[in-house]
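Shown next as structure tokens: one chain only, the form predicted on its own.
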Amino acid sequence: MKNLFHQLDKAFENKIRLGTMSVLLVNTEASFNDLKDLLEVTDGNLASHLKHLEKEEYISVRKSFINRKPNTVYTITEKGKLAFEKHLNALEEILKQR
């Protein structure tokens, strides 16, 4: 079971993160303010955890302007999705073992 535990990635720790991720695995992309309400965080709080997965390749932003107003839009990536679904895999196998 241990070896499991190290099969966890640290990035998916947080529940903003994980969060993220479970949102963006289900969706096609999901803009910052979407994320924002689904997941009742602040602007800052929802920024700093978008910018560690982007850092880490596991979502990618893209911005752009509807009506003059910034418009921006996250997707997960193919590096993302894999190790997400990783950490879920692992996740389950842990549960098994009780």
Second form
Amino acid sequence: MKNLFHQLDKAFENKIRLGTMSVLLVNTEASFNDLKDLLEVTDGNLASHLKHLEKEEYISVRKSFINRKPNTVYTITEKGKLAFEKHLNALEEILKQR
Amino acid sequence: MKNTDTYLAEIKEIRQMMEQSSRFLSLSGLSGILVGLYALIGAFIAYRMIHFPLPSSYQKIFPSQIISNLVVLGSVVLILSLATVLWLTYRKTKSSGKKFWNPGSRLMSIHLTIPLVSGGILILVFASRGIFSIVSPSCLVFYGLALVNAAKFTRQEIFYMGLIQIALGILAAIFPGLGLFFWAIGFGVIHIIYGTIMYFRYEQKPKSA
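Can I get the form predicted together with its partner chain as well, since the one above is the form predicted on its own?
Every component of the complex follows; first up is the chain already shown.
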């Protein structure tokens, strides 16, 4: 049992990060505003969590401009996909053991 | 310390996010029933126009006038249907506290619109050359293709409704005299049946809880 808890990824211990990874796993990409609408969080809060995921190299960022407004698009990386799947499997195992 | 309930909640959250971000599930079943009714009424009026063009009036009816009347009738049914779907769906998203315009509804709209608009343009081009036999089969086939295409981003039932519409469209092409009949079945009867199924499956609150 203890071993299983070790498999949970610290990076996903937060609801916003968990939500972000879920959205990016099923969609090829999502913009900052898409994520903000879906997760119903404030700009600053979301930005700091995204930065964290970016630092872990779980997501990659592409910046562009639409009508001179900055548009930031996020995609999941291969590393992020693997890490998130491992996290989900660990969650499942923990629940099964009960 | 986290317990299993927290983990359960997390998994629920993950599922919900995955679904909400890629599928639009708030399409109103009730609007399907209404759209079906409009289509049936429209088809009935069209039938009267074609086969019994106002016997009481003295003015001579030209075929071109019937056609322009039919175009007006078709446009009215289309606009009324679109408005009903948008309005009832908007109401449904509002009452369930969801967003009307989210990544899910955007994906669904895009995939619905591409076959629909290309089909619509094609039909208008052929109709303007006087080839009217293409109208009913093409309406059904392109609408069916649009539904099959958009089903990935909404409920799976829509996929089967699309297949039925395509089949009806092909039948309408095989039996040219029955175009209006198949059109009424596809846009009228099928919409009413599907709207009813969706309404009872997803919109009725289960009474025994």
